[in-house]
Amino acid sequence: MAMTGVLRPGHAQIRVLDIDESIAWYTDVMGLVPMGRDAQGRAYFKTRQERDHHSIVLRQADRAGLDFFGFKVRDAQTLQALEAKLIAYGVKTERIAAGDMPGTGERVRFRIPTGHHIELYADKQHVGNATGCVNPEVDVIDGPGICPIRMDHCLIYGGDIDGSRAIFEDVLGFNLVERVKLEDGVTDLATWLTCSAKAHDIAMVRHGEDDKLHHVSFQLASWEQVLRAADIMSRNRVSIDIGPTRHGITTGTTIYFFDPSGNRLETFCGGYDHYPDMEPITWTFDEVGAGIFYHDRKLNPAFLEVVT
């Protein structure tokens, strides 16, 4: 597909409740590779392979959850149209100068009927990635942490996945790749949505209560490394939420686990390649338990319920 519109998610920023604690497991449990501190206290960080600035932001505060989940576009011109799209469907927009994040441009943020904080943004530092862009040797992992590709995707939870997927589909342009129903074989449950050739982008869920995240997920290149992120997280005490294991959503591999503040996230690896043309997938609420936990075929609870 020709990506003309929405690019990539490009960051998100995290709100922990210890900086110094967190900067230090960010750096020595993920492997992330930190790119400075703001005026604000705010700590950056990027992946090994990621070249741009940073794709995570981590900000003190009293609670954990996240605070805003953005996403690349095109270019400048891009930006100015999807936001007229955005003011002409309705949605309240605000603009965020450039530098309110170190090396990133004018931002777009606007808040979905979930009550999530989107962002788009088209310029941010091009900074470089571990092996460079000329005569690349392959990169091979050879510092601390877990060292994923790159920040993926997220996913969240609030009431009107509805509204905020039609948001998603019809202004920005993505793709509804698979879905969950409720008993009622009619309302979806959780969407699984696309702005690109991946398996997903973002994902909701439906939830009695706003603005809460499920997790933000980092992407490794094979289920080895996800077993060997299993192992980083053993030697380091972390708290495994589910797997290693595998989705039936997506067909994608996967652990979740939880920072030192509860934020859950993901190592994931794997999922096939989406197209428009293709229909999404449907799962029935009899099958959800496979569709979520294809090993075990069953639900756990406490996935379903914890949630920042």
Given for the second form:
Protein chains: 4
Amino acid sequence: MAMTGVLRPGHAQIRVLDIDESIAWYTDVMGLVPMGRDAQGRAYFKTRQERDHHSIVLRQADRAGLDFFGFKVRDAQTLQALEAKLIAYGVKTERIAAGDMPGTGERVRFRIPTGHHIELYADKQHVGNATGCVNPEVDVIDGPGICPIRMDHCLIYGGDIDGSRAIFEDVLGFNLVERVKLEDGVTDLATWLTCSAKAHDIAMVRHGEDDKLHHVSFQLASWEQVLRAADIMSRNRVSIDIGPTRHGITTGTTIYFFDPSGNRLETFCGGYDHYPDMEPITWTFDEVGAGIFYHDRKLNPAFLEVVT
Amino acid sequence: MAMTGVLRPGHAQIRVLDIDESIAWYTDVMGLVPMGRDAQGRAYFKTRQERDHHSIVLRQADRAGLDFFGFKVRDAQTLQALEAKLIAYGVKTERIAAGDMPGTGERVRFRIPTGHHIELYADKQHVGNATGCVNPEVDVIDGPGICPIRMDHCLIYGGDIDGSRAIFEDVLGFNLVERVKLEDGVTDLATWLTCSAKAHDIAMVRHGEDDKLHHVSFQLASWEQVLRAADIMSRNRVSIDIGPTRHGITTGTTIYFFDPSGNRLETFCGGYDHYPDMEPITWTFDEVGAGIFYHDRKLNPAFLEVVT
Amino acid sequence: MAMTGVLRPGHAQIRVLDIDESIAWYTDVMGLVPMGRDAQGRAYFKTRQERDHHSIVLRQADRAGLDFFGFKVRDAQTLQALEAKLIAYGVKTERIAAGDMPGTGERVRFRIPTGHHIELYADKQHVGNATGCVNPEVDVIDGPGICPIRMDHCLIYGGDIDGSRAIFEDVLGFNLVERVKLEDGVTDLATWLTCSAKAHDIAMVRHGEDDKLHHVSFQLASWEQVLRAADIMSRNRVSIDIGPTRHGITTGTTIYFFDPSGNRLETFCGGYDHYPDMEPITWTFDEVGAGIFYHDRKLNPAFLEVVT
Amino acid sequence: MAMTGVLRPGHAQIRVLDIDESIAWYTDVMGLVPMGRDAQGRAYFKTRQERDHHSIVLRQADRAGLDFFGFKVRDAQTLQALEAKLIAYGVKTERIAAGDMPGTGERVRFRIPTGHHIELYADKQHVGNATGCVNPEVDVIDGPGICPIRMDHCLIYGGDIDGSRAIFEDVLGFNLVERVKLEDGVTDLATWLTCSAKAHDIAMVRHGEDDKLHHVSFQLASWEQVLRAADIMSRNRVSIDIGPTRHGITTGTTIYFFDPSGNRLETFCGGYDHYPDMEPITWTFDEVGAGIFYHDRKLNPAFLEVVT
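Got the form predicted alone; could you also share the form predicted together with another copy of the chain?
Next comes the full complex, this chain leading.
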């Protein structure tokens, strides 16, 4: 009753240029657990602490980017109800058959006005995490690789972020947590939304081109784990975009970096709890620099322009 | 739609033996923000980051303990609906008038089988936090005092924890996150419940006497803040029960300590996200020591026996 | 017998453009303890944990930079002996009278080949630190300001770093800890030297102009304190040069930033113990980027060019 | 000139009851690097970051404890000079032949008044550390095991700690950093000494029985590494004596725990720099509890009584 509807981000299908190189990299550098490949050649991964079958799907393609981003909903009944609401709202949905992804039930897929494909699903195989459900030991994060806690959220770029936000808020029950205003003080440059009590489950930035990915983000346990991640990136010659630093928006600490195909990823820690009765935080355009990267407080062109 | 019903713990009214000494202590040592007193002499406090008027209420009395623990619900309609569900379930409710607590709307109070008084309310004045909702700076935790992020949860002791849990689960929509079994492998010694995606919003331990408080808990941002809290406690000659250490249950790091009246409080960091589709974690009785305090793995009699 | 000769960096006299603004900044933002001004108008500061009268001296001037950098030696006899060695080595020394700086005994001043003025002294008033020498409490770092542990080292720029290094090594008994080679694989671009078992007490970079300051550095207790320092800098609109990040050289974590006059300062944490029997670490020119800033591994022109 | 004489603790030979079990434990749980065994069956270990051949030596015996503790001195000439000073002071010395320990030169062994055997040596094979001396990467501490930075110091128990201290101070040039007084305010209960600028290289407690070991200590990089060490201990069912907590003495954070033979070890982080011109810190007997364990401030009988 308290947590209903859409629960959490469940999977991101990412396009990579060389699947074998990428499998090695997501395993050895990111420290994700490989969960096998399917008949189409897609590769599946989860973190050590995630309990469902997978959260990251890699698909080989001739350009990088995000195929789709999926959210787990509470149950089959919720899936049915949300699909009905989407259709009533005028959103065209399609059903992807159970088993298209290993261990995953039927998915409802739809396109949002920014051009991205979003999925909802109710069932994914509970494979369990590294520590189990009976007398679990504490998981010591000892690699190999970064070993994030969970795939946490994504930031997408596209034109009509008002339209996309409306679907998340009005149909799917997400709440607005933070927003950045353009110079006019009215138009949103960017918005951060949650379906739970996190600082963000999805975020979007207004952009000239639709269906673009800014980053997929993974949660870490501490600022010291952020440092460890940066050290592992350097040892592995990962291209770091920026960080370790802190966002003003959400107050999370962060590193942005690129996978071998040029997809931007984030490892972050922190943020705060946001409940639906709370007023969203607003950043005016003159302070967007501090909002994005709190320490240097400068507008960062790469943040606004480089996407896949 | 995603976060509905009961949102979060909202206030704990704690009995103290000397209100003036306690006001000084909760201000200077805990680092809470004093929010004034009411006509009954009760003293109100919030953390720097909490946005509602208060989360801790102190009332002078001749014995320590917890008067009641309140949860904020999403809106007035939800309050109405939950009260109706409680009544339908056979729980007797009473309405406390708006204004009985400063800045607080009408509250629905009821007694659960373990003898504790629980409240639900939909409205409390948004006074805002230390950093505001427009271009907020990062809050540097520089005291004076511990300055926790939020009042986070409580652990209560009483006889019929099955009955109390049933109300939280069946009526209020909480979910079971972890449990400890007694020697028989069937009866619960203790349960941890959430109304959101936290590791716990309330917990309860089976105990010979009803209406007892084990602790009220405050969240800290990091393990280093746990150390800082312990240092502040020592400088201020606060009686530390145990810690810094780590719980196996929730994996949070922790210090238990006592306010000047002997009420046990906790400052903790960590825990993990729990969603309603996840299987609860079970601790068998032979591993309860590791569950409660992970590092020494020994059953701790004081944890099970000392309550107010 | 084990720690003899030169003990540690003791003071840096820094030129500032506006002494009043600088006093406020070093007090409120850096969190140094103001120790008064002298008849010449110079302002004195120490950290909370330093026990001697001062470590930072500010002098108003029309250009920023470093007047001199002083080291404390073990005793008056050592001062005498080191002066004799300097003279024997061909270095011209001068004696600055006791009392020229408050609480400070006679100083031996000399110029090194890179044009910098270095001082040695044996006596400075022990004013004690924030926690005292009897049953000290732990010092909780709660500001106001950054509150570093100690003034730790400086990095100077000039032409003949071989000549300056020779004096530190051959006369003053410093040891080489790390070095960066130029493209020829022979010439040193930079060297890090210690008079104790730290990773650096002074460092020098080869540069076209003599008597230049790259930075004066202050030690912090943890990577989390580095984050707190960055947050304080942002709140106070301090110009951050780079960081938080990590050096490959020394492995310390770091922020470079500027005081209101444009003098670069550093807050850092970490490094490793270096003893005189250990082989120095060498960085080849192709890896100098990773040596200076480990995470992005890129040669940073500002690091090599911006000095006062 | 600055670091002369005795440089640092170099090795501890520890008696264990079952050498094979102990080799596995020091490798897998402590995360030390095994460096082989000698003809006598002794097993050698170093940390990943130590550069000399070994720092821990295990010898199978029928009771636990410390055979001897060795310090590295600057060079052969220093060894000669210190031996001469010891003899002149009335201390009987013996020379252990080069090669008695693998990779180790001649050692000067002597007995101090508390009954312990102390060694000095000038040469031990430089085998290098995990990251090398040319363009070193940062060492990511990813186990297996605790992986401390270095063997750091030991605490010994015996009767005549004044006599032992006199040898360290008067002959070997150590400096007194902290001391605890007995009720009489005159007699030392315990003293902490350094041969460098660390908070301690050796410490001693007055005790009824001679030649006893309280603990051998290993340095960790951060308070978060202390937590990781405690988690690793719990997972491996290591008996933890106390911690994580903080000492008042030195202000270091700490865990005391036992190896499989009952030898107490410590993993610690922190402490402060002590130079020979600094006044030692004194703890009066009524505050010894806070001195030893700062958070609970209680005199801990096990700390004072359990030794091997």
